[in-house]
Amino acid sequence: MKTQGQGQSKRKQLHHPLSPHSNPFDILTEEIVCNILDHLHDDPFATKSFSLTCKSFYFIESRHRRILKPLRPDLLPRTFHRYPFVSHLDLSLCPRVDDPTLNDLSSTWKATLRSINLSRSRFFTNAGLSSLFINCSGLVEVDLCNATHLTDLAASAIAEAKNLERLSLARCKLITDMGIGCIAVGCRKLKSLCLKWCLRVGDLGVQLIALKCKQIRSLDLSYLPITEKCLKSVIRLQHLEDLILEGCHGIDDDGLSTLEQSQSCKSLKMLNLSNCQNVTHTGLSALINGTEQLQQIILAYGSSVSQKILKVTSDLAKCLLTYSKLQSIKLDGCIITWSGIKAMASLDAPFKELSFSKCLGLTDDGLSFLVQSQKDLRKLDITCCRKITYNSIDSVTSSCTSLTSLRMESCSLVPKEAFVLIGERCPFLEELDVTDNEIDDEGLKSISRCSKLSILKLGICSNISDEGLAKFGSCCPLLKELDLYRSIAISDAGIAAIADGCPALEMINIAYNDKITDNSLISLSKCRMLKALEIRGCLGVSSIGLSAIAVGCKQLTVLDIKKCFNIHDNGMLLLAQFSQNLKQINLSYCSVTDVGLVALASLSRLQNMTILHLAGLTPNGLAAALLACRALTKVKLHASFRPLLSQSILGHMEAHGCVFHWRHKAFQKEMDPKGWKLHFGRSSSEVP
C-alpha cells in the first residue's frame, strides 16, 4: 500500500505541469486508478491491458483484484505473489485441483479468503480440505458441488470451518448422517446448505443441522431419501426463509398431518415441493400453516407414469388463502380445473408471477378469467398450452399490461392475429418466447414496440421474414439474446437489420436456415458483444464468415458449426488466432482436418469439444490436438477413435481432469433427420 508521504507527494503533482519526460499517467491517485478498475472487472482483457499500462498501473491492479477465477490450476503458483489480497477464488475451470496446490493457496490467502469455488474440481482428498480450512478460518463460503469422491472424513474436515456461511454439497453422494453430523457441529454459523442428490444423508443427518445450525435461511434436501421426521426439525428453525424438498418420495400427506401447528415456520418465504408425488393440498396445508411471510411456491411436474400429477383443485387453492404476501405460483405440469381456476382468482395476493407450462386443461375461460384479477403481473409462462386461443392473448395483454415476460412456446391454437395485441399492449416486456407459434411480419412489427426487449425467440416461426426482422431490429438496440433456428424465410437481409440494430447482441441462434451465408457472419461480426453463435447446418456458411466472426467478435465463448461442411481449417486458423475467450466448440462433419484441429488446440481457454465425423482428421493428429490443449475438462469423439489413441494419452488426459464421451453415432446424411422434434424434446404420440 502507499505511505502517506508518497499519497502527499502524488497530490502535489496535480499542481505542476507535466514535464516532457514525465508519466502523464502520475497524476491519477490510486484513490481514481481503483475507481477505473471497478468499472473494468466484466472483461479481463480490459484489466490486463489497464495494468500493463504503466509500472503504477501494474502495482495498483495487482493490490486491487480481489476476484480471481485461473483457467488451469497450474497457473495459480504465478498470481501467489502478483495478488496478495484475493478474496474470491473460483477453480471451476479448473478440473484438477489436488491437495498440494489447495495447501498452497490456503498459505497465501489464509488472511484474505472468503470465498472459494471447487464445483467442477477434482483430485483433492480431506487432507487438502483439511489444510484450507484451518489455514483460511475466515471462509464464509465453499461450494463443493460434484465432489462425488468425498467421504465423511471430507465432511470431518469441512467442519474446521467454523465462520463458513454458505456450503454446497450438491451431488456428494458418499456423504452420510455421520459426515453431515460433524458439519452440523462444527459450522454452526451456517445460513445456507445444499444437500441436493447427497443420498446418503436422511432424516438423521437433516435433524442434526436443524438441531445445532439455528441461523440456517435457506435449506435444500432436493431428492434425499428423508419423510416428516425431519421436517419437525425444519419447521421450527426461526429464520428459515427458502426451504427446496423437490423430489423428496418419502415425504406425503399422512406424515405432514403429523406436524405440530404450533411449530410452523413463520419466517418461510419459498416452498419448492416439485415432484413431491405423494404430496396434495392436505399435506401442503399442515406444512405451511401458520407462516406468514410466504411469498413464492413451486409445486412443478407430477408424475405421468405413477398417474399422480397434481390437480389445482378448489381445495388446493383455498390452503392458500390467508397468505396475502403470495407473489409467485409455478405449477408446471400439473392439471388445472376450473374450480381450481376460480379458487386461484378469489385469492387476496398481488401476484407477480404464474407459471402453468405444459399444464393439461388450461383453456380460455380459465386463463381469461384469472388474469382479470391480476393487474401487477409480470411474469407468465404458458409454454405448451395447446387449448389457447385468440381469446387469452386478449385477455392476458388487456389485464396484464405490466408485463416484462411472457413465455407461450408452441401454443399451436393462437392465430397470427393475436401477436400484434402484445406489442400494442404490453410495452414494458423483456423476454419473448414464442417458439413454434403462428407469429408473421405483422405480428414481429408490432412487437418491436416493446422497445426494452433483451430476449426473443422466434424458432421454428416460418411465417415471419426479413421485413419483420428490419424493423424489429431498428426499434429494439437493447436486444441480448434472439433464436431464429429453423426459421427458413430468413436470409442475410434480416440478420444484417438486427446486427446494425442491435449492438448489445450476445447470443444469436441461425441453425438450419438455407438462406443464410457468409454475408450474415460479416454483419455479425459487428456485435462486438457477441459471446454464443449457433449456426449449425448452414450450407451457405464457409471459413470467410467464420474468419469475420473470429477478427470482430473477441468475447466470443460458445460455437456451435455442426454440419457447416464448407468451413475447412483456414477458419480454424483464424479462430486460433483471435477468439481467444473461446470456450466451448462443436467441429462435428466439418471439412476440418488435422491442420485445423492442431491450430484451435492452441487456445488457452477451451474446454468443450465434440469432434464427430470428421473425415480429414487422423488418430495422429487427434492426439496432438488433446495433448496441446490443456484446459480441456470435457471431449465428445466418436467410439471409431478410442482403440486407435494410446492408453498413455487417454490416461495423461484423465488425469489432468478430461472427461471423454464416446459415441457411437452413425454418419448422418440429413441436415437434420429427425426435424425439429428432436431439438425440442418432442415426440410424435405427444397429446396436442
Contents of the next structure:
Amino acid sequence: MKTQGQGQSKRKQLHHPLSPHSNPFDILTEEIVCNILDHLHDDPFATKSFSLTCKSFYFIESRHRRILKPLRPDLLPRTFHRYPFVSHLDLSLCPRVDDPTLNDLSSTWKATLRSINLSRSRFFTNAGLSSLFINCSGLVEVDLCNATHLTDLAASAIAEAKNLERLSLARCKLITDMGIGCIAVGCRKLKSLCLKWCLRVGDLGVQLIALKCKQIRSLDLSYLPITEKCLKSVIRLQHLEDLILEGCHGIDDDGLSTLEQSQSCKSLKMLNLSNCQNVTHTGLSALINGTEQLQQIILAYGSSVSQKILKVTSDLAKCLLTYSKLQSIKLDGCIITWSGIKAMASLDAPFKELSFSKCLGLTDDGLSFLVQSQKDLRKLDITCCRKITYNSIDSVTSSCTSLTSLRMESCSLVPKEAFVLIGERCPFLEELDVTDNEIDDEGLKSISRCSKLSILKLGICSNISDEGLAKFGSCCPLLKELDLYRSIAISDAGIAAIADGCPALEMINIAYNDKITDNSLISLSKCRMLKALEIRGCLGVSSIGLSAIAVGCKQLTVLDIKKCFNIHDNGMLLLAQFSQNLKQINLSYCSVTDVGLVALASLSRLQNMTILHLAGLTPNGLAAALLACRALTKVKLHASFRPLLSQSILGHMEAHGCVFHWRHKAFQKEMDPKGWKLHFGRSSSEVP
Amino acid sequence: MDLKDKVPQHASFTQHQQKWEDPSILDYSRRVESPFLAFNQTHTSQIKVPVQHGVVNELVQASKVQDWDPSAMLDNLSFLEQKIHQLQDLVHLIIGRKGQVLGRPDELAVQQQQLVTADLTSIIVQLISTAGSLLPSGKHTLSAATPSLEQSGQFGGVVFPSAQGLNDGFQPPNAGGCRVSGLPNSVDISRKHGNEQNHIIEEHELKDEEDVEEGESLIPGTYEILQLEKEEILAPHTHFCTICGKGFKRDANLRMHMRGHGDEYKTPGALAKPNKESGSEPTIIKRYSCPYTGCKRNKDHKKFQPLKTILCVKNHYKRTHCDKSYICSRCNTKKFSVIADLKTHEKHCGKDKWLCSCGTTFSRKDKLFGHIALFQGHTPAIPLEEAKAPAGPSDQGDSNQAANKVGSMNFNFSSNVSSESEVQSSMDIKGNVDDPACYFSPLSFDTCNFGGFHEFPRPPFDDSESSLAFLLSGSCNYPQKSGED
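With the form predicted alone in hand, show me what the form predicted together with the partner chain looks like.
Starting with the chain above, the whole complex follows.
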C-alpha cells in the first residue's frame, strides 16, 4: 500500500502539465510502473488489483511478472500467453503435473525459466523431465522433493541441466548411485544438493558427486547409507560450507579416524551430525579438524549409549576449543554433565545460539555457569529441561540481556516469579515459548515490556487470565503468533484486547477454551492479516462468529473448527463466499451438512479437508462436494464412507492428485478423551 | 569270476572301451569326437560329476569327523547289509544277461553292461567307505584315500580304481585310487573332465603366462629368439605321433598315446617329462618372436618385447593378427579370436550390468564409478528396462546369483558345478527333455545331497541310480538304465 502511495505521489507531480482529460496513468513510464510492481509482493491481491486497473497496467504487469505460483495446472496454458517472462515457477499447489504440462511449459518459457518447484507434484515421469531440462537449459534451481516415483532415468534427464546450481532430491527413494552418477557428470555447476532420504544412494554416488561437482556449497546427505569412504572425497570440496549428515548410521568413529588429517574442509561453516549414533567426540574432532570457519554445529540426539554421551560433552567441548568463530551449538536430547558444561564455558567463542532441548543432565548450576560469560547469546532453547528452577532463569536473564528467543516449554520447576525477571531484563525478546509453565498475569504483564515480541506461546498456562492478556495486548503491537491452547482462564475480553492491540496478528490458537464465544471471533475479525485460526472445541462459538471472521479476515488460509458443535451450514456459506484464500479446513464433529460442504467446494484454493464425524453428511453430498472441489490434494474421511462412495469418484479424484486418508477413529463425545485433565490446571500433573 | 571274464570282453568291443581302461582315454576331447559318445549321457555325466565329487568328499569328511558312535555304527552296518544285497542282485543280473550279451555284441548291450558295471562300482565304493567308517582304525585307511580324492580334484581317482578293481577281482579301490593319483598326469586328466574341449584349460594357462611375461625385462642377446611361421602357429596340433601320425596339443598326451604302440614306451623314462632331465643343465633361455612384421612382438621391432612360450605366441598371434571369428552367442556383439577368451566372456556376459555411456561394461559397480571418475564426459548408462524393474541394478553382489538362477533351478547344485559346464548343462537339458528319467535324475541327486547325509551315507532309496554309478563318466547311460528299472 505504501509503495502504491509513492507511485501516486509521483504521478501527481507529473500530472500538472497535462490536460485533465488524458489518462492520468499514461504519464507513468513503464519503468516507474515496474518499480511499483517490484514492491507489491506482500499482498497477493495487490498485483491482481493492479493489473485490473487498465489495459496498459495489465500489459505491463504481465510483462513484469517473473514469479508464478499457479493454483491449478489446468489453468496453466492460459498463463502461457499472458506471462511470457516467467522465470520462477512454483507448482507446489498443483498436485497433478503430467508430462504434457511439463512439455508445454518448458516450450513456452524455454528461454526465461530459471527455477521450478515440483516438490508437491506427481504424475510426471522422466519423459516430461527430459523435455523440461532439454528445453530450459537456463534452469538453475530445481526442487524435486518427494518424487518417490522417479527412477534413474529421471536422474539421467536431470543430468541434461548443465547450468543447474541447486537441486533437491529429498525422498527420491528409487534413485540409485547410477542416477546420481549421471547428475554428477551432467550438472557440474551444482552448488547445493539435497539427497536426504535417497536411500539407494551410497558411497559411490556421493563420492562421484564430490569428485565432479567442485562448486558444491551445501550438501545434505541425511539418512543415506554412506560411510567414511565418500566423506574422504566430500571434505576435499574446496567451497563446502554446509554439511548435513543427519542420521547417517554408517558413519562411525573408526571410519572417521581414517580420514586424512591433512585433508580437511577449510570452508565448512555448518555441520549437522544429529542422530549419528555411532559418532562421538573422537569422530567429530577427526571430521572438523582444520575447519577454522566453523560457525554452527548440531549434535542433537547423538549416541543413545549414555556412557558414550557422558564422554561426549566434556571431551567434545575440548575438541571445540580451537574454533573461535563458533556461534551455535545444538545439543538437543543429549546428556549434559557438569564437566561438559564447565568445558563448554571455558570456550572463548561468543555463542549466539545454544540449544539444550530435552537435555537430561542440565542443572541450574550448569546453565548458570555456562551463561555467565555469554553476554551475546541471542537464542536459548531449554525446552523440557525439568531440573531448571528460578536460579537458572535469574542468571540467564541477568547475563544474556540481548536474548531474542527463549524457548522453555515445560520447565515445570520454574516458579511464576521467574517470568517477571524475563520481562524486566530481556527487552529484545522476539520469541517466547512458555507453554505448560507456571506463568501468571504478573509474569505476562512484565513480559509485555518486550515490545518486539512477535511469537508468544502460552498454551496450557492456566494461570493466565484476561487481565494479563489485556496488558500484553496493549503493549505488543508486533505480535504475529499467539498460542492460547487450553489456557482455560481466558475469555472474550482478553481476546478482544489482543485483537485491538495486535493488528499484525497472523496466527492464533484458542482451542479448548470454554469461555470463548462469538464475541472473541467478532473482535478477531479486525485482524486483517489473520491467516490461521484454530478454535477447536470452543463450544461457545457459532456460525455467527465464524461469519464475522470470514468477512473480516480475507487472508485466512488455515481454519480448524473441529468440535465446534454450534457451527452450522450458515457459517460455511459465508466462508465459501469470502474466504477465497482458504487452503485447509478441519470440520470434524461440526454441525455442517451436505449443504455447507457443497458450498465450501466453491473455494477454488481449498486443498486440504478433514471431515470426520459430520452428523449431517451423506455419501451423495460428500461426493458432490469432492467432485466440485477441483484443487483438493488431501482429504481425511471416516473409513465408513469408503464403501459408500463410488469407486469411479475416488478414482477420478485420485487421478487429479487427491490423496484420501481413511480414518477409523471412533466418535468422541468428551473434550478430553484421553483424561489428561488439562482443564484442572497443572497441579495434578505435577506429581514428582 | 564271471565278472572278471566279462568285463574285458566287453571292454574289447569298441575302441572306446579300450580307452576306458587306458588312462589316456580321459583325454576328453577325443571321446567326444568318437561317434559312440554321441549319446547325451556324456554331458550329463559332466555335470553331475562335480556334485558327486562333493558328495564323496562330504561322505569321507563326515566319516572322519564321526567319533565312535554305536548307533551310527548300527546304521552303517544295516546300510552295508543293504548294499551287499544290492550287489548280489546285480551280480545275478549280470549272470542272467551274460549269454544274451555275448550273443548280441552291439552297442546296446555294451551300454547295459556298462551300467551294471557302474552300479557295481558305486556300491563297492560305498561299501568300502562305509566299512571304513565302522572301525576307528579304519579312519586311517580312509584318510589315506582321501587325499587322492581331493588332490585329484575330480572323480578320476575313484573311477579308475573301481574299474580296475573290477578287472582285478575286486581289489580295494583305495589302493587303486592311490595308484592313479600317483600317475604323473592324473591331475591333468581330472581337470580335463570339466571341459568338453581340453584346450580351454591349455589356453587359460597360456593367457596367464602371457600376462606374467608382460613385466619381464631380459637383456637383449642373453636369450635365443625363435620365430614360428604363421602356419605352424595356427596348426591345431603341435605334437605328432611318429608311428601313426596322430596329432596332440600336449606332449604329455602324446606320451600317453605312445604307450599304446608298444612296451618300450611304457618305461618311466619314456613317460617322464623330457624337460625335467635337461633342467639341471644350464640352457639358453628361449624367447619367441611373432612372425608378423611391424608387430611389437616381432624381433625386428625397435622396442621388441619377446614372447615367453609357444603358447604365448599362439594366443598373441590369434588375438592380434587373426580375425575374431568367435561371436558370443548371448550378446551377439563381442567377438574373439581365441575360444578361451570367448568362454571367459560368456561366463560374465549379461552379468556385466554396470554400463558406461562409452559402452564399456563392468561386473562391479565400484569399477564403473572408478572408470567414470577417471574419464571426462563418461556417465553411467541407465538401461531403459530399468524403469520397469526399478529394483534392478541397485544392490551389489546379487547379480551372480540371479544369473545363475537358471542353472540352479534345474540342477540345484550350482555351487559345485564349474561354470563352464553350466552352459553345457543348460543345453543338455534341452536335448534330453523328452526323456523323463534323464531329466529327473539330477534332481534325485539333489535329494541325495540334502537328505540327512550325516546319518546315512546315502538315502536308502534310489541307490542304484543315484550312487556313484555315473562316476564311470561317459560309460554309464542313464536313459537306458532307468528304462531297465
